[in-house]
Structures are given as structure tokens and as C-alpha cells.
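Presented as C-alpha cells, the chain that follows is alone, the form predicted on its own.
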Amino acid sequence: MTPIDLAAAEVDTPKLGRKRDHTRDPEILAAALDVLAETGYDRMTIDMVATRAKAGKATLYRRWASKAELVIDAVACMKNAGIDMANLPDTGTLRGDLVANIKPHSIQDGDRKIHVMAGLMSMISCEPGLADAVQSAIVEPRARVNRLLLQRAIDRGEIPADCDMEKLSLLVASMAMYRTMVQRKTANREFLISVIDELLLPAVGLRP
């Protein structure tokens, strides 16, 4: 092959582009997470975030083009983090399930999870994705996990087939979200207990 024939492959041939780095995601998007939390999302930016990571700017605004999307993954990945549905607590009675299942890094996780939902109140009725996001990775998991607690009783017999399953599964939670983002209270064990207590094990014919 001549010299001439070498220059026109080395232009032919195209040239690979380096290979994105994903190994420090789980980095970034639990910086995106505590950022939000702490600051909101309006005055959340993407370089306080790169700050916080201690990563480049340039390496988040290569793998998320918007502050949006950067939020949406991030909201994503706590989609059941700490819930583990194989393992559920099985005390024979509905009070004893809820209450087994109020542990400390679930009492920290679900407050956390609080504080970033407070962090987006400002764009989830503007964004259709981050409200896809939110419902998907903070309310649902929860929810499921009462769902299944609550069947569980029905099964037994324990409380009637006919309750009304999706509202009891969010009553907890969503007392504790009131608590937390409007009264500026600590939803904490005693507080999760009195509202199994007095609310919840009411409205399916249980006293405490």
C-alpha cells in the first residue's frame, strides 16, 4: 500500500468515540437527591450538583441534558430502596405487621423520600414526568407493601374483604408526609404508631 493509499484509509476509517463512563452514576444521582432535598427543585441547579459529587460539569451535562431529566433518574432510582417484599414482617396480625415493619433506616428512608417530594411541590403539576417519577419510586413502593399487610389480614379474616384497600394503604404515609412538609414535625415511631392506632385500625373495625 502506498503512502497515498495509507492517508485516504486513515480518513475512511471512522474513528470511535470514547466510551461514556456510568460508574459514578449512583454518585451523582444520590448528590442530585440530597441537593433537592435540601434546596428545592427551582433552586437546585446541575453545577451545585456536579459540586457535591465532586464530578465535572461537563461529565452531567454529557449524560443528562436538563436539570429534568437529571431529577427524573434520580427520583427513579429509589424506586424500593430498603423494601425488601420477600421478607416482609408475618406476626399473625395486621397491628403487629405495621408495627414490625416501622424499623429505623425505614423511618430515615421514608423521611428522606418527604423531604424530596417537598424539594419538587413546585414542578410536579408542570413536569408529567417528575409526577410519573414521584408516584412510581416514593408513593407506590410504600403503598404496596401496606397492600400486601392488608391482604394478608383479609385472608385470615382478620378485617373485611370489602375495605377499601387503596386508601388505607396510603393513610400512614400520607400522614406522615402532612406532618412532615406541613407541620414541620418529625414523623417518627411514636407518631407512625398512633396513626395505625387511632386511624387506621379504626376504619377496618380493630381496636389497637
Contents of the next structure:
Number of protein chains: 2
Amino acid sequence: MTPIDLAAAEVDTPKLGRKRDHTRDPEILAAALDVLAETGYDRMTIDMVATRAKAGKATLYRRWASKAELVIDAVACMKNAGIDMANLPDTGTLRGDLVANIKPHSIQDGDRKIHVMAGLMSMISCEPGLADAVQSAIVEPRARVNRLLLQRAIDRGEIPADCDMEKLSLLVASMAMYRTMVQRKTANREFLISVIDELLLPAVGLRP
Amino acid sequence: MTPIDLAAAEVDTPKLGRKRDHTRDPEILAAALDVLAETGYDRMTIDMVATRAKAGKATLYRRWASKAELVIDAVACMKNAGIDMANLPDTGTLRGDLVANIKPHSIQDGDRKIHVMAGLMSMISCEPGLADAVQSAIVEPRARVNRLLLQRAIDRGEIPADCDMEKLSLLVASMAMYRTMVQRKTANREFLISVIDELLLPAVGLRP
DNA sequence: CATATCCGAAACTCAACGGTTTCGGATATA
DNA sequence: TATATCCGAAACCGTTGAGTTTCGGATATG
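Please show me the structure of the same protein in the form predicted together with a further copy of the same chain, now that we have looked at it in the form predicted on its own.
Whole complex next, starting from this chain.
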């Protein structure tokens, strides 16, 4: 490549002709998440994603430099997927808030996130950016909701202020992850409510 | 191969010459577990295991038909590795028993088991035998100990008999797994005791 | 001591997959 | 309408790793 070619390559002048179609990017990322959740990072191939998204492999590589970048992007775009922090339920009791938060949609979203995490588990320690992406897109949003609901309960004097908010906010997620990954059962509504009633509420001194 | 050769191959007559040396099998399985815990199933190679065990790759294939069988065998042989069900601590209180069970050795053993599980996570859904091996070698032994300690507490009237023993016996393991895999922090003695004091004991009505 | 078998090392085969390139056809811009 | 760029499909390349084979040296058995 001559210096002239280099200069031409550096300047991006996409003025004439068809523009790149970015409308299908979300579909591709969704396909990537599906394959990831089903088969895990290492066994997932670019071909699988392309086929599922009904796109060419070359199209994927035009947008993401590598498999790793595609996956990181896909995980990042799950952020706040099933959570609207704006209008959380406010029922007046901790149990009411927690239970109201268990909707079919959020159960399904949580299940998907756990499966994605399982698919990334072995890879998460190699790829540095991956741990961050998982943390901020999967783990943190859920924990934030629980922290808020707990804080409300503290503010209204329903539960003691010196409770271990950090562990409490991760309790349901931990049990759901264990149930899904290890016991290979689904963390359905019944299970989640049972964790709340048998573990979380008793732990803060509330007998349901 | 002629019928005569086949017949000769079917009959195993290792009468003369050197016998196969099985004394190093445990070292090889231990090496496999180390690599598994460090790199995960998919990125683990037979060469890595052979090198770590200072053995030839051919030696491994003389004993195990495939990578999958080697790993299943390695996981299966962790059974009861760090647990002696025979003489568990019996301090007279649930907290005493649970805390007495947290020894440096058992912390390390638990940590290793979690890392092995993380390495197997994505693979566990493909290989059918793997889920069973993990269940009976990693998950069940720990749960059994906790169930026993909880049952003792019930028998002596320390905690209510209608508590959710199943979830309680998995609580510590769930939190430890979440902390190790997701938060990527170590589940050390301080953490484990804190889970017992802040979550488990309050949940059964005991304020420490 | 003789020999059948084992061992570790290394070379080898083969398939899968990440990543690149090419190509004919479609399409948005001018 | 003309053209520059896009698209999906498919062929292609290079590497990696599972599994096999070969080989010289070691060793237990007889």
C-alpha cells in the first residue's frame, strides 16, 4: 500500500452510492445473544450467528472486527433491556414491591441473562472487556433495583437500617443463578417468590 | 484385519512384559482439574494436561478415550475430596457447627470446586454425563453436610421444623458461587461467616 | 538375561473454525 | 438512469487442537 492509498483509506468519504444499512444491527446482536445463551462462547461460531440473522458472514465482519467484539457489543446492548428504573412499583411494603417486580417479562429476561452469563463464564476471565460488559449490562441493573426497593423499606422504617443491603440485593440473583446453572431448573415465579418469603424477608425480620 | 487378528485383539492377554503403571493416574486427573479450573473446558487442551502431568499425550489416550471422558473422570474423582462426613463438628449450636465447618482446607476446596464448575458451565448442557458427575461430586456433598447440620438444629429445637431446608442448605453455596463467578472476588472466611450471620441465621429466626 | 510391554516425545492426519476475499445481484444516491 | 456502494453466498486460507502413529529408551516379568 502506497502512502497515497493510506491517505485515501484514512479519509472516509462515503458520499456517493448506497449507505451502509445499520437497521439490521439489532437483529444481528440479538441473534448473537441467542446463540451465545444456547451454546456458549467457545462453541458459538460466526457462521451460526450469520445464519440465524439471515446475514452473510462478511456482513458481520464489516461491522465488528472479531468474534470477541461482536459478543461484547451484544452483551452491552442488553443493558436495561428488561428494566425500567423510571416507574418501579411502589406498593408501600417491601414484599409488595419485590413481588410486583416479578412479571413474566422480567422472569424471561432474567433467565436469558443467566444463560448468557453461563455461556460467557469460562471466557470472562480471559477477555478483560467482557467482565465489565457483563457487570454493567447484566449484574448491576438488577442489583440497583433491589437496592432501591430496600432503601425505600429502610426509609419508611419497615426494615432495620443496619441490614446488609449489599448481600440482600444479590440474594435473589444468586439463588436464581444457582438454580438455573447448577440445578438446571427454571427460576420461575413460584421459586422467586419462595426465595423472597423464605429467605429474604425473614432475614430482615419480616415474617410474611 | 483378518478374523484371526480380531480374535487375538479381543482376548486381552497381558501376561508377559511390563504391566501398565496406574500409579500416576491420580496425578493426571489432578492436572486435568487444575487446567480445567484455570482455563475452562473448551480452551483446555490435552497437551496442556499432559505437559502439566509430565506425561505423554499418548499415555492419556491409552487411559481415556476422549477429552470428555478424561474430564468426567477427573470431576468424578473429586467426590468427597474435602469433606469427611464421618466426624463433622458438633458444637451444640447451629452457628457453631456452620462456623466450625469453615476451615482453610474447606475454603480452598470449595473455591476449587467453584472454579471447576465455572470451567464446565458452557459444556455442561452438551455432555449428558457431565451434569451428573458435577451434581454428585461437587454439589451434593456440600448440600448434604448443610442439611445434616440444619436437621440437628431442628431436632434440638433450635430452629423451626418447617423452615425451607432445601433453600437454606444451598444458600451459602449460592452466594459463594455468585461472589466467585460474577463478582470475581474470593469467598473467604470473612465472607462466608458474614453470609451465615447476616442471611442464614436471621432467616431461621436466630439473631447472632 | 531376554523379551514383551510400557513410557514420553514428537511427528502426523484431519476436521473445524476464525477471518478474508471474491462475486453477482440489489439499491440508494445523484 | 448511471454508478458507487452495499448485501448475502460461497470459496478460500491459516491455525489450532483432537486423536493416531511411530520411535527409542526404560522396566517389570519370566
